[in-house]
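Read the single chain below, which is given as structure tokens and is the form predicted alone.
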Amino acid sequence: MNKMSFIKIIENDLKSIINEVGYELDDVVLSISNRPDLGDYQINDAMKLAKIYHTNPMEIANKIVTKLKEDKRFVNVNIAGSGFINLSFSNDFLVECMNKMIEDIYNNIDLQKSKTIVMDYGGANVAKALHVGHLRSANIGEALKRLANVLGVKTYADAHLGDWGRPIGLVMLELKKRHPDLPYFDPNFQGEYPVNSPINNDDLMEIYPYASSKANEDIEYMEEARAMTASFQNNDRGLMALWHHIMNVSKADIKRIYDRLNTTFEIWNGESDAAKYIPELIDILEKQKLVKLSEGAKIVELKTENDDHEIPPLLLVKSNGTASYQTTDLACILERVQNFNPDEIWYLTDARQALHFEQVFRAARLAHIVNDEIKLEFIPFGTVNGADGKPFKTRDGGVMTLEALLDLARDECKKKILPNISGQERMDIAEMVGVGAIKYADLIPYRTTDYIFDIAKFSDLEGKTAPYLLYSTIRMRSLLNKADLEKYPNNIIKTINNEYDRDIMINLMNLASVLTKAYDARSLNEIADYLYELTSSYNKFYAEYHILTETNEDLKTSWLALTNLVLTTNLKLLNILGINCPNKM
């Protein structure tokens, strides 16, 4: 498997060519031209070299161009402005590269250095419904994981369930008030607790909002919930049995929703798993004399004299003896380092969590829980908003559940499917396209950008949407099926006929740089845009030429091979984005 893309090989060769004519650069970047009338690519290094060598940039550019014209891979080599070098690839070189991609798409992908990353992009709270706020972490995290895997990086994604905090205590308290005779609340009960859960997911979806709302209005109720939370965190036998029931019921429903969203996790741990490491964590911190008492609580001071903003202390243990959210996250780092020995740990949450993770990361380094080689990275994202620019809500003003959002997209996309597709098949395709519509719309903006949720726009068959991409991809597959590829066993490109198929090939040449840029930026907008550009370039070609009725066999073979390569690339990119492609729509 080649670990260097075509463009990267060219850039290395350009560096050698520049060295041959008497100049040295650490790196040469072959940029996509902003003047396609002058060439497909440009080299902007002559000006940089002119400053280093105190020479006229045109003199440097002329020396480089003279050498480039000797290389048969390049055509139309010219100089524009004060030393911008433009060039295009020869048709023969493009055909050679495309056929290598047909052999193995990895011939045009730059792999990352071998490493292991633990990724945290779940954060669903047990006993609560997944809502719109969970959408972006799931989408961006899943796509980044798939991208990292394509680039040769080993990953472990952790759902990191919120299963150890006050929401559980609230549910237990309200259940006790409604059913005080349940054995879980009897401190004298000595028997075996029931195998069947006393609560189902529908109960949880009703009880938690009720209990949460009541706690906000009733101070005594809130104090009871805090006491209940402390009791089960201190391993009260009955409450722990009840906790397991709540966990099993809620986790099954959380998995079901994540499955609909094509979001997967290798690890289904929660805060409770990290909580097991808290005694060891506190021991580490106390031995290093980092723990201080403050108004009955235990804290860790984090500020330094070089800070340009306020860094509050990390709250380790609250005055009531319970661990804070910061503490479980810090313990979770200890757990992950011990269990997975990662090179990096990535956290994906909305931008409002920035200070929290700055505190946790500082404490982890201060306590030497992670060494200097382990990278801790917070990857923030913006919010999904309604037409009013505020966080997306239901029509009655409530927070929309993630399942309701998926249903909304499915029902809207069902209108776009051919009328002859009916029954369960129609629902399955609508589900696939609807999920794709949401995911693609969510990944188009740079991740820190807020965006307006508009399902009518996102489900349109025209424009930069998943339905447009899926319909186009299905059409490529259909064309190849009609062509009966068994009659064309040599799946290679033999010739370039026109600007349309050439444009497709130039787009395909840029695959590796797009994937690398997306990985480096931790954002999928590069891939989403590229997928649209590649598909659009193919659709222009498709509209101009009748592939199946072409009488020139070399040309027909080339066009079918190119179609197959675009199809393969589209499916690879859609898969990275977590979007499944139906067979028809």
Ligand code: ARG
Given for the second form:
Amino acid sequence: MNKMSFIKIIENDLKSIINEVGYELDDVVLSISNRPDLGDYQINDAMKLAKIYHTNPMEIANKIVTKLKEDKRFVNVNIAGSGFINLSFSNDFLVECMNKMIEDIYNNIDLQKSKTIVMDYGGANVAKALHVGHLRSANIGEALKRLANVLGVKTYADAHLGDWGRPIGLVMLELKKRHPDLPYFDPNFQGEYPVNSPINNDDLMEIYPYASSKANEDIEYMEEARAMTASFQNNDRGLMALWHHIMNVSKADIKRIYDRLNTTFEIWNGESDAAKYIPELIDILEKQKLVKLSEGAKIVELKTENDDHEIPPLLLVKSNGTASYQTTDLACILERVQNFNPDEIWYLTDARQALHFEQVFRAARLAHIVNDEIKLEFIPFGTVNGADGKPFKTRDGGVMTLEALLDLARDECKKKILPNISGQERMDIAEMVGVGAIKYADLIPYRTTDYIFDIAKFSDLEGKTAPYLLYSTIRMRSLLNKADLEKYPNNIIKTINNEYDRDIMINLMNLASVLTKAYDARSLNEIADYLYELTSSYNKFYAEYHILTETNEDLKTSWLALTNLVLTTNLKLLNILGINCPNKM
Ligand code: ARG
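Give me the form predicted together with the ligand now, not the form predicted alone.
Below, the chain from earlier opens the complete complex, with every other chain and molecule after it.
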């Protein structure tokens, strides 16, 4: 059976009520009131119906309201203006809903249609350090995956490593210059290549930046690097053996950083895996006569008459025989369709890659590499900027590695932790809070909005920050630990006492719509904001009422159960955002 949220159930009932009074509307919406003084929720559909049926909205609203007044779930049903219906939920109904959420908070969600999505949000490049540019794809992608899973969608996250391009050619070239005697570079070598890698990750971190800047200054060196890249891409035996070493060394380090970021992939494929599909791809394109020659390169024209902006051709094979970034992504679609039979493929990168994906998707459609039912979706995001509004850099203007960024957050958050927590425990908690601070700050702006990296602000214990949320959540847990729960074994809400506990419940009623909105917008800002609202409504209640010393047993039972429900909701939502909550801080 399909799960349905409390609000959706009511909306369906409203549809029937509208039918009973003689009208029809497919989409009835119960929306959160922007006039809480008039009611918790409002229905604006009488106006819509009046337009369709050419009658007076007031008349329609009156008929609907008469029915709603008979329904025990609602109180305070009234009409404002020329036909806006307001209503509030009865306390009994709220309590009933809360107890269903206590059984499982996800009793209050709306599942998506069942489907499979391949998600591409890794994109780390082998032989290079992960940098701040990879932060948002990891954070947003991982959270969207977790959200999709909660909503019943099957996902395969693919790390899609950049493991087949020039960075590796550059490293190989520089290695050859420094150690020309290594067997990998000897075309006549017939034996077994060494089992151990000739370089470790620290070597890579030194060699790649060196080789990269040298290539930028020295055309000859760049040409050699291009030739080296083409050789390993053509499966030169020695270079492939070296490629495997570089892969293993670099992948382990990439995994370590993604682990720190609570970012997980089910599939650790890379551009090299997609490259295996390139011959098949070119064959498909050539059979359909889509390939043209242009200055020694093979291209695919993508322009159509209706374009409102320039769509350059797709560069299929460069004049030196190597495949382009576009070709690899196109081949990767073939790979994914064959391996996972997805309904959708989602790509998360910086907005600056928009044209790239437009070209790739267009070529895929043109060549019928995917059937029309498969959705290809580019999900762009804004950049992480420094105080100067430009992409975030280190103090001396270099690229900030993700590792350095995470260390910075950990060290800042370490200052905020209780003084009596020490040693390794202090480090571990600081790490958890630091990662949380970075993630929350990254997820709270709307996805396409750029934001300024300000670690002091992100790690503040007040305001819309992870430390505030984590601190508050820990406090809920310790309150429950202090309460004599053996005396209050019933995790059940019996009553509503005041506007503060009621307000928390109204917030909880809205969980489903928050999750759906976030999913539809492919943006976690809805959830990040909601966590703050829910937590703040709890904290207001907490400041006003003393739960542990309450003498009315029903009240105390109810409040403990409500505390537990908010705690559970917070932990589940933090988990969707990829944020872990320590036991103390
Ligand atoms: N490796 C690329 C980069 O660092 C990102 C890859 C994104 N995914 C894709 N399928 N193109 O810029």
